[in-house]
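Given as structure tokens, the chain that follows is alone and in the form predicted on its own.
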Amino acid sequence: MIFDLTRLPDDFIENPHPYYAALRECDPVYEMPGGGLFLTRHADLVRVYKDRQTFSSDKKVEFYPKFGDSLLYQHHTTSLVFNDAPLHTRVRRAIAGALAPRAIVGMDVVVRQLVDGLVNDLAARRQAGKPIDAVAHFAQNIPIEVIGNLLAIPRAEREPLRDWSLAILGALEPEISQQQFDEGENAVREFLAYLEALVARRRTEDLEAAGDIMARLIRETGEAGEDANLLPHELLQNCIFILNAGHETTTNLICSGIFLLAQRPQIVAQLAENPELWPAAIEEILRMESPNQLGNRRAVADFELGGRSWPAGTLITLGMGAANRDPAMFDQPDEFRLDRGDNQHLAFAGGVHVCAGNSIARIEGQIALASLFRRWPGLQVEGGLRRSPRVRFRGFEFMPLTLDGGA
């Protein structure tokens, strides 16, 4: 088969998985059209993720001739994920840190505060007969909340952050228009002015008993030279990471979450006798509908890879949304199950360049879809559904609902 990233078929948007088994059982070390390599097995990612001597996370080789001398390509070759060592260990320990498990204790509280006020809008918008949307009426907003928390934006600014979050990313696509980048480029232009002055304001605050993320990376924040981990630049553009890596992402795993469950009454009547089974079933949507389906490395030593030699400079896609539904890693993987254990789905990748935020992903998807899915457990997803056009990321523009079974 033919398969090329910027010329998919028709019904690949609404449903890759078939085309992803093909590739994974015909051809799963697959040479693409337009050059590289295009990986569906999880074996495979998992080893291009350990081995970090050959398969190399810096960008900016495969930016440069997509975005040049831009805003964009200046922020998506300083952000955390598309670095290598030593950047990559040094700014990963400063956002680490503020992520960690013990700089969010207490957050589970935040977000079912979030979760409750939101479920009861919608019970206000069904009591008045007005449509409901999943994505604009109740996914979207809770990252926003949650992150626009975190870096203590304040709420009356945080309207812009969506519009700016969904072009910046959705400049990573295969193939971008002119429109889509001159989108991204303005969004970075004006992220950074926001966050250069929120910035300013904040230092002239007491930083040292703040425990909010922008307070901690403040704190890492030094002049070259110094005993910094972030330096000034780095601080702004990894502000705007941390937005982008946990807004779009969480919405998606939230959205796809309702999609699936809502098909699934037997599994939302298991959880409803089993809450304690919600950390499951939260793993199983992660790995059957991964918020992001594609990876990508350039290896800078020759490998072999799939019976065959590949020389340094090949580029790689990784196939996360693929790999998640490999059967030699998942019995019956295109199966919703409740007891698969130890889940070791890719969808937070792997390796050193692991999810940071993936407690938080996890915290707000599970009180989100427990919430919802306990006051209204026989909701449906209502036709004119519209998915997001997008190949890397995977998730919906609009999602009507009913909410049935419930007050």
Contents of the next structure:
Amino acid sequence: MIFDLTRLPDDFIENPHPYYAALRECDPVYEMPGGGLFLTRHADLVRVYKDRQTFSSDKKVEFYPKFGDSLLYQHHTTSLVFNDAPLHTRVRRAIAGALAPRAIVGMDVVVRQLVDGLVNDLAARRQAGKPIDAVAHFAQNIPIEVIGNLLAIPRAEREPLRDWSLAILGALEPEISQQQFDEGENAVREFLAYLEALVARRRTEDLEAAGDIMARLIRETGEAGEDANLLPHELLQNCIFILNAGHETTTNLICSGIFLLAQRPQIVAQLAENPELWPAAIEEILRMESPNQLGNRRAVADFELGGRSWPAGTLITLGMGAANRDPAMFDQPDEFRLDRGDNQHLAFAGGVHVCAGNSIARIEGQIALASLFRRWPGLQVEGGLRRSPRVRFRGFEFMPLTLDGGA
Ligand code: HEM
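Output the form predicted in complex with ligand HEM next; the form predicted on its own has already been displayed.
Okay, now the whole complex, with that chain kicking things off.
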């Protein structure tokens, strides 16, 4: 079987799972035509995530040929997710406190209010006979507010954030056009200028007691030579990363949840009877349609995998979408089951880079989907829906809904 991430079959975006299954069965440590390995087994991904001495997240070698001396290069290679220690450790330590479960107690109340407002807006659109798009009129509005609050971005200034974020993440696709590059580059430029001004404003305030992520990062920042954890450009680039990290992923979690549940009325009925099963449903959605389908690491030492040895320098693509349907880990992996118990999916990756916002994403997903299906248990996804054409991020650009079975 030939599988090339830069030349995928036409039906791959619609349903990549048969391709992933074939790779997992026939060639789980697959050498891609352009070089590098594509991994599809759960156990292999876990092994790579855990061994950070061998498998690096630093992307400088990989991104330089793609991005050259650009702002996109600076941005991605300064983000904590694409770094190893010490930068990763410094940034992660600074932000972990703001994202930990105990720091976000009470966030559910804010998310519930936001979602209630959006559900009421949907009801008004339905009443007025207007078309309803699950992406634009519901899902995408939730993470933007939540992350805006976490970083204390003034509400009136949030509008451009989503487009910047999409343009910057779009440039991470395995193959990009000049237009995608230019859009990503402009987005980093505008985002940096915006954040520089915002940080300058924040510095005039009393930040000592402020608990938001930006205040925490500003407190860690100083000029070179000072006793500080972050340099000013590291502060800005990591604020951009955190603002980006939770937008599209969480929007896609919610939309994939709508898509999967709308096809499974028995599961919706079970959830209506037993709302305490919602957390299990969210884990199944994350497992079956992982918002991040692919991750990368680069080997910095020789290693063994799949019964062979591989040299330092090997680029590894981690197929999370594939590993999350590995039958060696999950019984009946293509079935949506609320009784999986300990669902060890890898939608949030693993090891030291495990998603720092996973508790927040779970809260958003659960409140959004439970509220929507409580109000319209019979909601239907209509024809004409459009999937996002990206390989790395699985989700939707447009999802028309008919809201049924409720008021
Ligand atoms: C369903 C939603 C989400 C998914 C599927 C997701 C997935 C991921 C994955 C797979 C990684 C690790 C990438 C790697 O190392 O290869 C990651 C890292 C990260 N995510 Fe998320 N994420 C989500 C939502 C969020 C949210 C809401 C936030 C913040 C508010 C967030 C913040 C971060 C941060 C800061 C990192 C970097 C962690 C590190 O490198 O140590 N994520 N996420």
